[in-house]
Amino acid sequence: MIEAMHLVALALYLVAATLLGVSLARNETRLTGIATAVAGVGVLGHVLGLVAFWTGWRELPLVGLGPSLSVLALLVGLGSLGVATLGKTGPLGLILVPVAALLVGAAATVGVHPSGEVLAFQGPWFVLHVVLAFVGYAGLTVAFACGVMYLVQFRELKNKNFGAIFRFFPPLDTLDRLGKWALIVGLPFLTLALAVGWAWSERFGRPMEPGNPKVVWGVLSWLLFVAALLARAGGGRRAHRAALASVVVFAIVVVTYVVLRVGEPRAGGFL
């Protein structure tokens, strides 16, 4: 049931992404709504898969690489559905839905099953810490999608190309505002996640080691979040600079995760 529902979610995410691609190519805005509906069904299947994990294994899908990737994918999928309700931002699914599909595919590949690890940091503190962090990273993913679309459309406008991209993508101002708010919402969640982890370690006498991969990735992610927001300060081509910063920051966070994961293959939780 768990594996089957994840495969169903993956298939529906891929169908939704394909419909969005066709919508862009053919300038068929009607397909955007259909793609959103398909992605919504995929999210429902995804939820059922995670509920099956919870009821079957009697634990939340927050420990182990597969379950953690699946939960993050679900939040990205929900983020895609969320932005689709804001008006002309549905086409952001062209980036967000494939990201969700990639994460679900990775989760299904490594296996969505309990890790069997006994963690010192667990219970409500652990759940709060992980959920807060995942919401923060989902916000960064939305900012990344906005940044990519902003840069692509900016280039098209600069070259005076008013074709399918110009008609399909949200306006530059909309992408800039949404990218800004995605970071503004995501940063507090990531900050709280780090604070909860630190508070737990201090409360129960388990100080965090500076070289711990989880600590390194968390702190670096937080600093990069702040850098992406600071890139929005000042005048000039502020919006363009901010979009580029969101894309670069997202790329660094992902690459850092991969490097740390390879270096620490038995790390628990998401990392």
Second form
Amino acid sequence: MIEAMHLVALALYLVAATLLGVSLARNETRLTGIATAVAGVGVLGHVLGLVAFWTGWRELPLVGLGPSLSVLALLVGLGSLGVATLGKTGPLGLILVPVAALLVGAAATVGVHPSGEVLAFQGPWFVLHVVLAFVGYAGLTVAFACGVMYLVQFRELKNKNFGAIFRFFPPLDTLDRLGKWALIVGLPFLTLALAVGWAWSERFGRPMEPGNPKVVWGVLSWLLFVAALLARAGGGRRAHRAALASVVVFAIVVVTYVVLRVGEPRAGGFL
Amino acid sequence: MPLAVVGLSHRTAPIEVRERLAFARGEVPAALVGLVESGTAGEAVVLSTCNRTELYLALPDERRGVEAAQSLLAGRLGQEPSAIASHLYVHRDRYVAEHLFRVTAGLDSMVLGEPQIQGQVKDAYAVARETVSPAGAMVGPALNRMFQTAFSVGGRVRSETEVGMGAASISSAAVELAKKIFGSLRGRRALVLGAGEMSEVTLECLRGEGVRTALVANRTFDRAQELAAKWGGEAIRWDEFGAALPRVDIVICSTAAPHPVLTRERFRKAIPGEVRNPLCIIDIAIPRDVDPALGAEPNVFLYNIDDLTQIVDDNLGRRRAQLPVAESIVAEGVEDFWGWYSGLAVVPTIRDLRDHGERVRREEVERTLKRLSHLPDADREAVEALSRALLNKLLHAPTVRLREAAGNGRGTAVLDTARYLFELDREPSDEG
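Having displayed the form predicted alone, please output the structure of the form predicted together with its partner chain.
Okay, now the whole complex, with that chain kicking things off.
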């Protein structure tokens, strides 16, 4: 059931991404709505898969690489639905839905099952810490999608290319505002996640090791998040600079994760 | 009642004819009342826009009604109907519905898919519904259903196809470009250089999109004031427009100057550093008003008339590609409406046919039973039942065929034949 629902979600995310690609190529805006609906069904299947995990293993899918990637994928999928429905920017799914598909595909590949990892940091604190952090990273992913689309649309408008991308991609101002709010909302979540982790460590006398990959990645992510927001300050082309910063920060966060992950001796954990 | 549309449009008549034939809104009720009270039309709607004047009619007598409508239109030009016959078209029955649905969907418009026509058709219908006369309402079941179906078809064409998508004029292309940069234009500030016709049309579009402040600069200050007053803007002196540049998001240039009025030097003087927020400059003047080198400025988006034309051409091409889908939606609407309308027309004939048969049956049974007075009640009832069964058997096939004919569009001819063969138009008192 858990794997089956993950595969269903993956298939639906891929269908939605394909529909968005066709929508871009043919400039049929109706397909964007259909793609959003398909992605919505995918999210539903994804939720059912994670609920099956919870009922089957009697634990939340927050420990271990597979479950963690799956939850992060779900949050990115929800972010995609959110911007499509509330922000009326369905085309952002062109980036967000494949990211969700990639994450859920990776989760399915490594296996969505408990890692057997015994955590020192457990209970409601841990749940809060992980969920808050993942919401923060989902916000960064939305900001990344907005940044990519902003830079591409900016180039199209400057070069007077009035083709499919010009028509399909949202306006620059919309992408800029959405990207800004994704960071503004995401940063407090990540900050709280780090604060909860730190407070727990202090409370139970387990000080954080500066060399711990989780600590390194968390603190670096937070600093990069702040840097992406600060890119909006000052003069000049703020929106363009902010878009570029969101893309670069996201790339650094992902690359850092992969590097730390490769160097991580324990195979089961998220890091 | 047969349906007809009599009218002319941009496809059949030049503007000199169209503008003289067009009805002002206030003139329409009198024309409708005239048509209905004279008995030439049972129902009527007048659609009059700058591109078409059409009379949609449900006619008790088709030939007389069409002639009256032609005379009405020709009379507005002070001419005989034959003098404008080459400009007029007449569509009948299901082709009336097809024409109206195409018009409402914007498929018959000068600019394919333009959205205003649906509102104009709704206005025409509303005026007809609001008009009453001693002879009754202007809109009855036939035109009511036809116009309601037209709005539904128009809505479907707009929502299910992209026939109405994208800018189809230079001014709306300018707005489309600005919206791709700023999203909503609500609250944005615009500067208009030049106060000619193109400036005015573009300013109208921008104001329609919610642009908050519109500064108008023109070499002739009076003209700038005139345009600013008309569209709720603010006139500024020509030599002040440079100082206004840092305060605006959109610049529309449409002067008749023979050389660029917004050079890079002038721009640099107005905005010495990097442009902080995107600035959209639309140069629709020929020769161009803006130094093309300005387009290289980092946050400046500069477009000229060729760029706008390219957008319009692309959009119109995409609209044309959607035509087959739109036409199939129109065809579905026509089938739906005509099936209903033909069915409506066949009901009285079937009823008359059955009444006629029942009357004949009753008379013949009564006559027969008078001669067979010795029959017991049970046998008399058997004769009654036999006559009813015979009548039902005989009328079953004609009833089915009439309904089928109504459904496949041959209703009028078959109905006329049935009424002729069974003498259904004669008063009952005339019979036997």
